[in-house]
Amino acid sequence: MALIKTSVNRRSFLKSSALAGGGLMLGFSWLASCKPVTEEEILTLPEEWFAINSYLKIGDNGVVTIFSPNPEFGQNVKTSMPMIVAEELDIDWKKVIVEQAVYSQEKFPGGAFGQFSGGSQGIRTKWQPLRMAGATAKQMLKEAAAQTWNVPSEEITTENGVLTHEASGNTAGYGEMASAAVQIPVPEEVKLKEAEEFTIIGHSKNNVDGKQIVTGKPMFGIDYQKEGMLIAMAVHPPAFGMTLETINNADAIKSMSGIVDVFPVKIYKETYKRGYFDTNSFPEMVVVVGQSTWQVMQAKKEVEASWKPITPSTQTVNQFGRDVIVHTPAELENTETHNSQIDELMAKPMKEARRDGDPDTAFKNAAKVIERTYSAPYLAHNCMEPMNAFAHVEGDQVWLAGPLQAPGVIEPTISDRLDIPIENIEFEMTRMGGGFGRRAYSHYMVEAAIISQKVNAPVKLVYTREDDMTNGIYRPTYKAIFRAALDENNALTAIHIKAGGVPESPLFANRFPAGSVDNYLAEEFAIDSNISTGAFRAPRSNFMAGAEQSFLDEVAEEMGKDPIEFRLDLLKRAEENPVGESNDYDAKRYAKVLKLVRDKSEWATSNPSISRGVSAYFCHNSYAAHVLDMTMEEGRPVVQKVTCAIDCGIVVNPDAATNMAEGGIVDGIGNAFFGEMTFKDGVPQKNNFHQYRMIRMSEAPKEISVHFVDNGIDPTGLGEPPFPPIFGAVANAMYKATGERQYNQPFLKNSKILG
């Protein structure tokens, strides 16, 4: 058994609790129940509760409640990071329920990320501190037992809640000791079990919301209600680069039936600092206030204002303590110029990210020079939910509930817009109906709390599909160059990399494949622009794994190599004598996913009516890959089957660990044929699912097959990783189905073969 250090007191276990996973992204989020259960079998509530700490109380039944402080948006921590805390707790899986908490950074500690999800970190940044959790409580219910029995605690064993010394014969539930339990002193030190003694980690558990969801319990923000409650919706300028000047009917609109009240908001101060996720499309807007939604919406329609351009800025942004400075300029922006932008400095010398050996002297060699060019568009992030908010102002105290994926960093953006201390702010979370990184930017949050304070009244704020997919935080629009130089006896000399994109670069300048050849350069840029941008599911990887895995393949052809065994023998050099110090994966990992995902689609059996992609990529601190099989019927591409490997290390729970796998596949599928936002003068030019398309049921692979690699070492991220590869393997089966390299994005639209 693992032993890892406590603390001495109750305070600074909390604390520690909360810390120990080196890195606050994804929280306590846990159990509700195991399974479905029948009425005989539905769990009897105790009479009196013992608080063991923060997370966890155990009844005087033995039936134990775990807290959960984290946003749950569809990743399922809601039930694995439980079963991470049964296990060492040795409760009975059927005797758990979970609350959810409100934000409190005293009784969650960690800072702004706290109570944060995002990043794909919330399992492998919380395995250790919920492993201390249970196995703590585990060893203070022991101690209490020891001494109620008078024999060592080293005796005691513990199995599914009960507590028992075999010697002299003496049992107890969990529940029975619980009250003397709370008077034990937090141990120093606890034992934690090694992976072979596991026995509900590992084991796949049902999502603990699943009836819930399907039977349409009020279980998301949009379906907040409040006695008393307004609702608020926004007119936002109708194109980036413009703000509001005048209100031209509001009195109009509040002579309409059911409306409280029309009047503009801006959303922060002219003083205030703004953090990394203060990202507002646009900071004033009208905002219409009355009592139903059909009302709300329908004076909407009617509001009359007048817009003006907006005057160009420079603002210094605090980016997680460090300083950055970001430039807006003030114009209406199109995607074609954009694309005009971007080809403009490709042309110049760029930022040098990363040189390896004598690049320039091995092109200028070079028997043969493989050039290509990729380029992928802005993306919406078209959650399932639109972005929606409740907010009760009254007095110095702030009230708010709603789908966020991190209260923290909004709280003091609130704050300071109110004039209310923070310790005055309260949030309640509800589940997400997706997130994405889209609710990481929780303008909409300060936008409910000001409506709220200026009526007077507990308000919700709701957006329209059409808000959301117009008033967007979008992927950036990226392009990349990829140049690949082959000697004269076909052997891969130098690989040079240009990146950049409208607002930021995609580039991971230490990723494969640097490290895997002598000669290697990586160069970037960004353009500024007006046009508000953001996290979207796993951030630049996105665009990069596609563009660098179907590069990867083209380079493979041109040299005569079957692709997978041109990756392992790029990944072998790597790992033996790689170049450089700073390549940021590990190549025997990546290898190992590639070698899995081979085997596992009998990549080697030739079937002439199936054309074959592969792709493999690392992000998050994970490896994916991909073999994709399509066919063409009726002249267009049809996914038949996914076979995806992935090392994610211990898999928590293995069915919630496929279907997240799934839903990245199919979700980036459909971004790679389908996925696609333009703007013209500032004007974004889909606004609703009729324009934007989306992946359809007919459309998702008719298999999907996912394998784990089992290497038993603490678990890395998951809920991105599966995403970015899927957009490479889409391309290189398309290009085995039709004869046709794909380049740019969304491939259906740009295939000169099937546009």
Second form
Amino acid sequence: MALIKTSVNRRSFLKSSALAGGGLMLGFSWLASCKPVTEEEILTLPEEWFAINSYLKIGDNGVVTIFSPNPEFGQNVKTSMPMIVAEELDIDWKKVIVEQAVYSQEKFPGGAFGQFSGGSQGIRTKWQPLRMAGATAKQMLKEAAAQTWNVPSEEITTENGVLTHEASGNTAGYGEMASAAVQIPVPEEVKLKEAEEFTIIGHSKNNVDGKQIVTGKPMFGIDYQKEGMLIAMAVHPPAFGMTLETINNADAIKSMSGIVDVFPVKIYKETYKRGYFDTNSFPEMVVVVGQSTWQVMQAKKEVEASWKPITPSTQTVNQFGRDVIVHTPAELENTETHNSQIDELMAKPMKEARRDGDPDTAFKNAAKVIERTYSAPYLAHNCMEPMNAFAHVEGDQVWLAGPLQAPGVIEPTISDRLDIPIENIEFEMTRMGGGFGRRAYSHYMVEAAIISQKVNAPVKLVYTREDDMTNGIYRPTYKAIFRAALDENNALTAIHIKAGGVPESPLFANRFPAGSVDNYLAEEFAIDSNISTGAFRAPRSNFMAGAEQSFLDEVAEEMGKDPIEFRLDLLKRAEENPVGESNDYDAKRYAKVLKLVRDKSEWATSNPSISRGVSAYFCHNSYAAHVLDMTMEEGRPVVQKVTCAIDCGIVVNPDAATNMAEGGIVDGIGNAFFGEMTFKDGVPQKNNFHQYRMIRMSEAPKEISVHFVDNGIDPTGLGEPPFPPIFGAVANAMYKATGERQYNQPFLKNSKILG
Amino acid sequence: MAKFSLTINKKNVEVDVDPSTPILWVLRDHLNLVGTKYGCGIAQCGACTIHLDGNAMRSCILPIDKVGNQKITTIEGLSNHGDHPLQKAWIEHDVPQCGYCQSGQIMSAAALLKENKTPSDEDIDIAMNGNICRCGTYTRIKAAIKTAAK
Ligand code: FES
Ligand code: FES
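If the structure you just shared is the form predicted alone, then what does the corresponding form predicted together with its partner chain look like?
Everything in the complex follows now, all chains and molecules, and the chain you saw is the first one.
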């Protein structure tokens, strides 16, 4: 057992108190794991609750409420985080009620990112605090029992919510000791379990919200209702690079049925120093407020406004404590222009990010040079729940509710914009209908708060699908050239990567294959733009993985090697005798997922009717590899099966983790085949699903088989890692199926809508 | 505005709304039945699927004045205790990720199973192609439909 100091996190453990309860009953079946749902069990709520720390309270009858700190957007943290607490607490999972915690930096330390969902960091960063929360509470219960029974606390054992002192024959449920436990000082040190002792972690539990989801209970931001609530919708400029000049028919709009007001809204103060997640699309837009959604939708269509070009600007943005200068040009941008700008810069000298050995000489002396160019378009997030936010500003109090990944980062922005102190702002984090990075940029929360302040009423701001898709924080567009030098023995001597994009470079200079080749050069560039972009499920990796893994496939073929063996050879080199010092991956773990996927997919047994592609990648502290099996039916690629191997350390909730990996695979195949947003004179060229092609059921793999490496290492990311490499697996399988390499995403352009 | 009486989940309800109001917004804004979701508003995503006299229907393009006396069933009324075979199968397979698309998925699947007790994979694909899941839960949805069909 590991002794862990609690002091780093003591702030969240200090408050202990009794809370009023009420003998309510709660239908329980969805809390239990793997049970037939017909056997509805009823969990009786206690008369009194005892709050042990920010993460949990114990009822006098032994029922435990665990508060899940981070917002849930489908990654299963609302189930898996409480599982970690329950594990260390030694409570029967059937006696656990899970609630979404409120947002509170006081209760959940970690600054602005204490309750952040994104970057696949939730379980990784909360692993220790969640365990400590459970272990601390267990220790306090033990102390309480020790004092009551007058025995040493070390002799007390716990199991399934029961304390036992074997020698004296004493035994008590947690509920009986809860009132005494809250009086116990928070221990200085706690013991954490060894992985072999886990009985909840690693054992699949059903989604705690499963029953509410399948019965259509209100849980999402868009479902939020409040007495007297008005509906607001925005009319944003028609093109990036434009902003509002005037509203021309405000009186006519206000006279429409159910309409309360129409007015301009400036999203941020001009003087405000923005943070990284303050990205938004338009400086100012029109807002229509009314009684019901349909009335506001009708009025929104009738709004006539004049728009004007933005003025070009240079801003200093606080990028996680580092000042970064951001230039915003004023032109109306085009995809075609972007592409020619990229090509122009690709041909010029660019910023060197890493150089090992002597790549110039290696390429000069090469017997053969393979050079391939890869590109990817902008992508819209298309969360199924469009952006929305509830706000109620009453005097200097702000109450916000809605789907957001990062309440901590938008709080100061709202405070600045409304001139209301930060401590007067409260968030309720609703379940999110998807996030994928989009909801880390919650300018819509600011907008809702401004609107509520203006109309002096509770307001729900709802983006239509068109608003959501055309007021996006898109995945940037990227291009990369990969070059490989082979000597006269057909051995790889050098790799050269040039990568750039609008408005950022996708390059990760220190990732594989860096470290595995003697001569290596990585260079990059970026082009300023006024089209808003941001994190999209595995930012930059979601392009680089596909490019790199397609390229390695082609190099392997040129060298006459099996694609998996070729990668393993490179990784062996990186493990045994790495080139350079700043390689940011563990070659051994990387090789392990490739070997696992090779075995699980039975790579060696080839079936001539199936075309297979392999791909692997490291990002967000985890390793993922896929083998994708494809056939062609009526000229279209059909994904028969994906075999996937992942190393993300300890897997907390295996079935949910599998679901997440399956989702990443399906989402990745969809984006590889169809995902694309283009711009013409600043106007997004797709605004709804009749134009923006999404993967449909018939296009999903017929089978997905997910395997986790069992290594007992503390958990790392999972939401993102399976996503980037699937692009390469699709491209490599398509090559086998069609004889054509895929260089430009999306691979199936102009395919018809199936809806 | 006009008064309409509707039968929703076996109950009679009255609403006073603009006759062009889609049933989706009648349910969500006026009757507080928010299980039926808004995803696109143009019959492309299936999030708003309800049953109209037992048939799957995109409620986002169904104006209230076209309903007449056809009976509406929403996810809230699919079963009495959340125990429709599909709802049970959905939990058994732990289908949802974010969950937003799932009421629409279940309503589409329920309409399919009513017509076709033993759907093939292809039947399922055809019936479910109108329902988008950005989280990518399609393989589990299909497995759950097959479990429910047993
Ligand atoms: S909201 Fe009706 S189909 Fe999308
Ligand atoms: S579960 Fe998230 S969209 Fe389907």
